[in-house]
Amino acid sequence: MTEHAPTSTVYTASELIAIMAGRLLTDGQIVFAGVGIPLLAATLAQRVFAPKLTILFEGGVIGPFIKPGELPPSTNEQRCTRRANMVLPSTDVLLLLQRGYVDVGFMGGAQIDRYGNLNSSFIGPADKPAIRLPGTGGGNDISSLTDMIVAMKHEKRRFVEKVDFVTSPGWLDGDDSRRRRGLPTGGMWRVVTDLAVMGFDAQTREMEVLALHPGVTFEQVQDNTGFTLRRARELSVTTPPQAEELALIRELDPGRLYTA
């Protein structure tokens, strides 16, 4: 278990990521969330400061209620439907993306590169991969049509110069390559890790560090990244997780299924 203790409060790296990512969401947004950290972050936002936030699941669920201690292990699990506003075929939920009704996509990945392209398909060469991963599901649709938040641990093996496979497009090759490839809307917006919060340069679309978590240096973030990071002119420091936020995260996930 990785723990951070810049103050008297001790929290795990995963709790830190969930809380920092949840703070990025705003009231009234419609969020397409994956399970795990994205779901915890969205639920935290909904319970603490964004009561009108609507969560969507790839399995077809709109507006579920997440019962503390009963986190769904997948987006197709029955617990996803508790007190939901509506349950649709998954194709109809993806159609909402195409119609522009979803504000934010929220998920993780095994690899990410300097332009925010995500890989959740395989590690290694395509004809003989070393590791096979879950694949896209609706990840490609989500990243193609919404403003994306990615939550993941900050490790050099994850932050790579070029992903082995583009499962979910970020800014592709940078500059206006996303638009030229037929994706005029959406794009990678924020990457939240246990070290920092990153955004993307408005012109080059390269990843840049916007804020460091307490006790973390820019050099530490760079040392854990497989490519050269940009640095915001005014690099800020995030506010540590607060007691209310930690209490809710631990109530939602008492067994630390996702936050160990």
Second form
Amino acid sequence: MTEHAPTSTVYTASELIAIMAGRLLTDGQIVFAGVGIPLLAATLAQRVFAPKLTILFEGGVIGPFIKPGELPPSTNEQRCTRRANMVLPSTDVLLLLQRGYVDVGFMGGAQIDRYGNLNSSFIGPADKPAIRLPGTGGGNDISSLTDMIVAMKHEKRRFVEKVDFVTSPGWLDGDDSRRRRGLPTGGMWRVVTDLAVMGFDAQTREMEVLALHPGVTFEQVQDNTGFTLRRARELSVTTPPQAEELALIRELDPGRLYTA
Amino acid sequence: MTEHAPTSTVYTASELIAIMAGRLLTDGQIVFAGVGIPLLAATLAQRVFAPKLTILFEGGVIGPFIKPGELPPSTNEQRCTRRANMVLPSTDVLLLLQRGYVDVGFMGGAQIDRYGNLNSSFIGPADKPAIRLPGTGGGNDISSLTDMIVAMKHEKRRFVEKVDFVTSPGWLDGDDSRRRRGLPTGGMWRVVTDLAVMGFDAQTREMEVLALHPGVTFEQVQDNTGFTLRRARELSVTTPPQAEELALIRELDPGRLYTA
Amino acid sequence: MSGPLVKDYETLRREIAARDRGLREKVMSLDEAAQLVADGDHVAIGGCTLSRTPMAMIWSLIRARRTGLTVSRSITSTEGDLIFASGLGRKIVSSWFSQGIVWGISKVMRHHVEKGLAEFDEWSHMAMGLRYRAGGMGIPFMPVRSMIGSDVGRIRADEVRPMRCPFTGEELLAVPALNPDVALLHVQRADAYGNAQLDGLQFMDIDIAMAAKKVILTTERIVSNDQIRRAPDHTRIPFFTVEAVVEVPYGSAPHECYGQYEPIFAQLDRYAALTAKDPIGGVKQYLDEMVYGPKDWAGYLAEVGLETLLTASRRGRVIYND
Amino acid sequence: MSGPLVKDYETLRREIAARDRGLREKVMSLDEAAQLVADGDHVAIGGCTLSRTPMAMIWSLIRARRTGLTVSRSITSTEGDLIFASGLGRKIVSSWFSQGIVWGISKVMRHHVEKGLAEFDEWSHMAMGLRYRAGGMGIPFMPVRSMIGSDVGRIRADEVRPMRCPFTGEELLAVPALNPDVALLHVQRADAYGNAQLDGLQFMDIDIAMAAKKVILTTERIVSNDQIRRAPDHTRIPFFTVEAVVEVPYGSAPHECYGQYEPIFAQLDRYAALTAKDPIGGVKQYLDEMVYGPKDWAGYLAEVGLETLLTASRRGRVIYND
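Taking the form predicted on its own as the starting point, write out the structure of the form predicted together with the partner chain.
Shown next: the complete complex, the earlier chain at its head.
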């Protein structure tokens, strides 16, 4: 585990990703969150600056408050429903995406490409895969129907020129291909890693580095990426994780289930 | 109100219809019942010989037991839910018809024709009606999707050659027209009046008198009908209302809300 | 409803995206809530026949002199008469329209429809439900197997589409999604954010809430968000669909509210008697005395009478005595 | 599933019409219920991931040596490994398949799928839900706006149909109705007729119950019909869909049952450890020790251990302590 020490504090890569990703949310938003880092990041945002943020879980939950130390093993167990506003069938919580009630989908990723397409299904060809991955779950639905934030480790084997299989559509082949192929709404908005925050060019839809985490260079990001990254005109540097944020993350996940 | 006195007992036309209609049900059936006579008839059957009969109401109710003296004003009030097995959205109880869970639809009728089509929408042309009737409610859904029993008064103005408007489809224009026009299931099965019990010819789908109530002649039925009726090869006579049946009907509707 | 029969998807998405869907308090008065409805809106009404009709809200819209609404509901009862007679709406989209089977055909409805003063567009009950459901699911139509072959489908020919199943080739009817501008719903309890819990019969309320651009919620009582969170699997309407929460005890009187009060039959009989002899004069008299006359909703309830309300309440609670 | 992708309507109607849908008692043992499943059936499994999985029923089917099932579920966890490894099923239709995110990718699933020994047909989570929902509604397809443009739709090209909305002309995807031969569902309580009440997370269970030709219900406890009738608005599955009611305490162990017990993590960790070093040997050992070995379900629970069960129960009830 890489450890950064830009201020007086030490933190893990996962903690860094969770904190940086959480800061991308806005108060009042409705966030469809996956388990793990996305859940931690959304809960962090809720506690620190976004009290009116609403979290949705695929298992059929609206507006829960996760109990520190009792993180759920997936978004389909009773721990996800603690102090929720509403519990409903999973099909119906997914339909909220289709109806347009969700501002941001927030998930982890195994493999991503230049246009923000995610693969969580197959390494190698689908009809004879080298590795059969677990599959889409709700990932395809979420990324087809709303704006997306993806949180993942920045590794060359994960940031590839072209994913083997588009499980969760980003901008497909770039430009207006997403819309042309029948997806008029949503799209990949941000990718948050332990090195940087990335967006996508408004025209070509190629991945672009927007901000570097403290102590990270653009070259370092490029070296850990399997395709040529765009660089924002004004590349900024993120504010280091604050003590309050780290304390909260550790209160939520004291066993380091998701932040080891 | 016509009163018959074939045995020692006196009863109203509505009581006669309810009793005769109730006898057409079979134990274990699932019956989608309208308010009024259909509800009384189904409850009577449940109490007398069909304890495993299940009543459905359009308001979203499965398997209620109506409390004597507390008949509901429609199938959409809480009185319909007394001791029900399940309450569900009205769209979903109607979908049980489409899924195929309902054996019999059971309703009243304002106007019926030779092929068992019912009108509860317009007297006169639909674009300039002489009388705007209340409309279909669930009638169109029920009669499109399951076998039907209709209970109504036998009057010439109600039994017409052709209804002004097909609200609830019977056999449409007879023969296989119902199937040809896109309704492969269900159809009008029995019409119960204060004079007789009618069915429909298996081939032509014309209305046919199957049984006469005690003391009624075929000619009397024909005289009260606006089209030529078929007569079953073996025309039978129904058993008069029994004291037990009348007592139960009066216990259920002591105020004679629906059986005056 | 102005515009096309079915709203295109990007318009629907923009409408929802434009709303503040954060967890915020929305408690207001009937008068304030009435300001959220614009003349000409398509307004969907929850409940069914004599049940959980959002009467106080309709009453408030009539008093606010709103006009030209298109109104839709599963089954329409006395509120439909008042909507036509007051000029609040000139078109009602519904499966059935009259006070209730025991009172016979509505003479007020007949007068308006037969004279061409207003429209009653008839759909089957299930089709109404599936139109709201499609709207709530974010799809533009729903396939259905009724309204086929009959005149109910024929007179809606401009608004339905015969279609074949792309898998089986079977004949089906596509009914168009219905996405009302506003939904009026009355519930037993909700919190200040608009999380609503419904007891007993639900009718089409959940689908209507999801289909509408926004929901105006009237509620017998406002409870704490903590109480809602103690039983989240009883919440039926999520707060982010809701724009207004109005606490109105007896808010569906003279209709019933499940487990709270039965229909106020004395009032319904009185209305039926008034309109039986002179439909137009009768409904005008009723509007003057019971809608325009009272100072506020409490004034209306005072006209209904305390003893009558207590009787209806006693009967309403009976459902939980077994 | 044998036969066409979507059953034609008249076949569906005949299947339901042929069943005895009267209000009758259906209580039986796990062994008896297993006889209601035929080799080759399409079996839908309720719950999701580690929640309300009808584990005792699956366990019973494996012991009864059923084979060749096609199994569908929203999200598949350890039960999928057991289904493949035991030969109970050779095809799983689901949106996700692995024990759970914290344990990594299932090596048992990988072995079977990568070696071509079994199939995992992937659909999006919402599409799975809408396939069951269409089946439950008695319509042959549902239009959906996901699985479009991506490879998830492309590899299902034989089983989906691109279509245009007959109203708006928009591009949509039609997903086929799924009407399983049998549904296995586990609930907190049901009566002897099969009226089931679910607490908390419902997942797709209601749609699955309505879509299936018949339901086998396992329940933590059987309650009186009187108790069900006291709160009919809590009933989620109507009795007439159900063919068998089996009372099985801890019937979804080692997975959780909402409000009753949390997942039995010790067991899940043990299974993960067993299959991590040797997927096939490990799952075989687990099957021998925990499925084929015990005399009955109580014997299985004894293997899990009383203290472990009590801990899981204490944690499960916590949800109602707030």
